[in-house]
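One chain is shown next in structure tokens, namely the form predicted alone.
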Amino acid sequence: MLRDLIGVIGPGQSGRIRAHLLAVVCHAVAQGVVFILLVPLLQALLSGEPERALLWLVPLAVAAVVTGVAYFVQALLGFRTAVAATGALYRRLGDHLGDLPLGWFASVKLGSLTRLATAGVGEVTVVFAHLLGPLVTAVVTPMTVLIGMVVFDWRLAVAMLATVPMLVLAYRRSTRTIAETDADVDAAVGRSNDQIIEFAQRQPVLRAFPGGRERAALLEKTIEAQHEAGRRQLRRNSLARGLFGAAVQLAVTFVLAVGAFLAVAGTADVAQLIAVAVLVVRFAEPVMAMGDLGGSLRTVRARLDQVREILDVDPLPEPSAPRRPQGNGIEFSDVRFQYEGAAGPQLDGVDLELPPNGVTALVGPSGSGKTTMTRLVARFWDVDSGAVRIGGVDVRDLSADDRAALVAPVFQNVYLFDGTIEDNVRLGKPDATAEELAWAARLARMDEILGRLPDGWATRVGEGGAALSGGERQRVSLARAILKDAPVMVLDEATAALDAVNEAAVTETVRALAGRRTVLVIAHQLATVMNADRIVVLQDGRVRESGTHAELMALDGLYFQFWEERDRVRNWRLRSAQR
């Protein structure tokens, strides 16, 4: 398990890790070594020989010592391997998560990857500050004192070593016990924290319909079965442990039995057996102990594994000889894209090209693939066949920097961090000076907030923006990605819920950068789609239509419907009912 420790956590803890349990080693032997010297100076005493006693006292103060002074070191080592292992595989663990493509992170709980991420990562490295040494303590201090009893009286050390299949066969099937009722409960509480996260952030809408009250029941009766599985894990842990406990009872009782056989047959010194059956006595505290370490043990396995599932998702691989891209251009080259367990392909064989400098608008209907065309652009995930350029450069042979420093986007579902309008501007460029974020703030059309909003830029948006209005939170959006100065701008409905007012303030900072770098607008809106310099449609993930706003209406297709079911909704009136 300590290779695995090492893996997870990285090669650099290593010599700090084998330093620790070493220092462990050592405890744990020289308090077999006291164990044993007990036995002597005890026969002595039962003896009567009070001179000889003396004689062992010597080297078991020396031995105590030894004990005392190996136990604070390695509890120290522990301590101190347990924080390092900490950061360091923090540290790991979030490189790794800031490498993997963001569409991972759409088939993952985000209850259950926090608290693996956060209380997860403690329940492993604890193992160096509180489990590592009382295990060690509790294999090694046994076989040590088993070691001395061949010295003693071998016919008692072969009776304790025949107890050992016995023990073997009830610790195992304690810790067994002891890690289902640990995994269920680690999964019930998994579920319970995804419940609590969505009734959290969704009380507008459950508030809103009649059947928030259903999810409210699901939340009480998620935690209901988390509580059951608490008691469910009580109920069997203890009887799993009392079991092992009572292994251990037997197996003592057994080694005091043929030790009192052997004095009532006359074949062994009487006060010999006195003090062997308290070192007997000492060899049982430790195997006792493994009851719940190996439960605790089991426990870390779990989340050791759960640690390394994610370290084994491979991120998107980078290009050994990155090369840089010439021009802001956007190509789509032949692209096929399939989501994992999807019936169908997304994109089947998109050829497109995007003019520099441009606007492209894409529209069609819900599920054609424009929002994967995007994030495409953006590398969320890689295509399964084709190409995707910026520049002429396959996005796949950009390094990493490179193509984050390439794109801005900007999405329907806008995120603000808790902190201030300024501090979620300049998320775009850390940077930026006063009149650049007055730029970017002039081309959002965020003038109006900020001059209503008695704190102006110093405004706290709360947390995820909920200070804010939708239309708000998108413009602090756009002027993010504006501040940004990527060449390439991509806006994945960006005004599908705004008010009108709203929704002009994107529309002119469309045209504002028409010119200035290459755009990629979906939208559904028609002042935003009719005035992109290219129009695309797409269909069952191929593009059915391509040009101006103009000679898509004249081909009399899937557009010219498009416009007239758009131009039949904007008309709509609300009429009382007549009664």
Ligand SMILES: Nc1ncnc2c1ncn2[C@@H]1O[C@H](COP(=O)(O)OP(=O)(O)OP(=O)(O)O)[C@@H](O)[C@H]1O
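Only the largest set of C-alpha atoms that superpose within 1.5 Å between the two forms is called the rigid core. As the structure is a computational prediction, the values presented were derived from the model and not from experiment. Numbering follows the first chain given and starts at 1. What changes on going to the form predicted together with the named molecule:
After superposing the rigid core, the Cα of residue 412 is displaced by 2 Å or more between these two forms. Shown in the overlay between these two forms, fitted on the rigid core, is a CA shift at residue 368 smaller than 2 Å. Core-superposed comparison between these two forms: the CA of residue 398 stays below a 2 Å shift.
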The other form holds:
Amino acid sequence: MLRDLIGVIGPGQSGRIRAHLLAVVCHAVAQGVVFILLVPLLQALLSGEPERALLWLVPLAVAAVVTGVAYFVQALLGFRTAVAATGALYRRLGDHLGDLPLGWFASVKLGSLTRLATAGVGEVTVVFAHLLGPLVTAVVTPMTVLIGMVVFDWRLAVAMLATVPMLVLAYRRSTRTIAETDADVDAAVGRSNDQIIEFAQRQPVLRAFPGGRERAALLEKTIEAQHEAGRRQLRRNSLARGLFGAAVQLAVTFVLAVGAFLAVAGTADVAQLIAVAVLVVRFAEPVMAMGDLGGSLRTVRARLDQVREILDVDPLPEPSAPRRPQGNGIEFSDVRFQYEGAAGPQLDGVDLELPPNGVTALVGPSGSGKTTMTRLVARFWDVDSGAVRIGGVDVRDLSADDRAALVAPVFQNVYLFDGTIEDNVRLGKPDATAEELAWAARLARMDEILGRLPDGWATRVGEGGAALSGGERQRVSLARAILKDAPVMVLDEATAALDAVNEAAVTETVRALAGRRTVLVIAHQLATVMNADRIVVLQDGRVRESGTHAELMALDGLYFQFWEERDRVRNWRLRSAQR
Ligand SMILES: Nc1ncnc2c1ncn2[C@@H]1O[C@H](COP(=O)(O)OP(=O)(O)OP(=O)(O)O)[C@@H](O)[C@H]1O
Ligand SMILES: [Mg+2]
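If the one shown is the form predicted alone, what is the structure of the form predicted together with the named molecule?
Below is the whole assembly, all chains and molecules, this chain first.
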């Protein structure tokens, strides 16, 4: 396990860990020597030879001092190692999370990740502060005593050795039980954590729909299950600990009985027996301690596995020799992509070239893969086959910094950070001047919002932007993308929540911006789409039609049907309103 631990924490700490381990072993051996020296000392005292006892007192005192010093050193090293290892593990996890494909975060349960990233790391590194010492002592001290025993009375040593298999068996059995119940509790806690977070975040939906009551009942059931798992853990773990305790007592009794038998038979003296009795009881102490440590050790193991599971997720491979993009064209060439666990491919051989410094509009029915295409441009995931290129370079060959600098996205689900409007817009360009901010705000039609809100730029948006309306959120995120001034702009339904006047204005802005940028717009509104340099119709993960508005209307295909259908619905609505 220690090797796993070093593997997870990183090789940087292995020297420190080795030093700690050495101190721990020194302490355990010294303690064993102290125990064993009690035998000749007591023997000498009890058989009325105080001078000989004095003689034994010297090595005993030395061993005791060594034990004390070693204890202090190992405790100090243990805490230092724990602190260093905690830091190292946090850094490693943080770095790793930073390199994971963005898509991974969509699949992970927030509750479990939060728990691991906060308490979990501490639960792993506590090994060094509180577990390694007692554990090594529990094994090495009795072993030292056993070896020493051979010198004083080999028969008692054999008796001690004979109890080892029973102890090992009992230990295994009890830790297995504890491990099972602990794992149950852990899973139950994880489940209720996830559900509580979901329950809190989804309140608006839950309150508005009749199914909400069922979700609440489900949550209650999960929490009840967690309690039940906790109760079961208490019951079964006490039993398991009791079992191991009983085994240790049995072993002690057995060794004492053998000693008594030898004394009665006259082959061992009483003084020796008393000395051995003291020894055996002390021998039992660290072994007993091991029973309690088993559970903690299991927790560590479980956490370690969880940490490893995250560390094992492959980060997006970064290119060893990144290439610089030439120009700002975007190109999809025979791109195939399927989400993990999806039934069929979401993109099924997409070939598409977006003219540099032009507006390309992507239209198509819901679920046809439009958003997926934008995600592949931003490299949320890697394509299964084919390639997405920006400026002629495969996005997989771009450095992470270049990739981030190239694309300014406005995603379909706008997310704002809990801060002021200015914080959120500035994210696009942290060192932007006041003029630049004003420029971006004007182009995104945000100035109207700023004038209306009493605190203007300093208005707080709330978690996720909850204090703003959908259209306001969209314009803040648009301003952020405009301010970034990147060569590629991707707008996924960026105007869907805007009224007609604002939508027209933003569409105008997008056109103007396109002079220096390649723009990819996804929209369901004709007004936004119509004037694009190129319109691409996507259906079932394939490009079905592509051309200008006039060309596609003349084609009398999918695009034509799409708008005709829409017109028909609109006319029908108008007519029914007039009636
Ligand atoms: N994270 C995901 N995991 C699995 N499947 C997904 C995931 N995201 C989207 N999908 C599926 O991929 C398909 C394409 O989704 P995508 O979001 O690209 O559609 P879209 O064209 O943007 O639709 P809309 O117009 O509704 O936004 C859908 O069938 C969807 O269910
Ligand atoms: Mg979409």
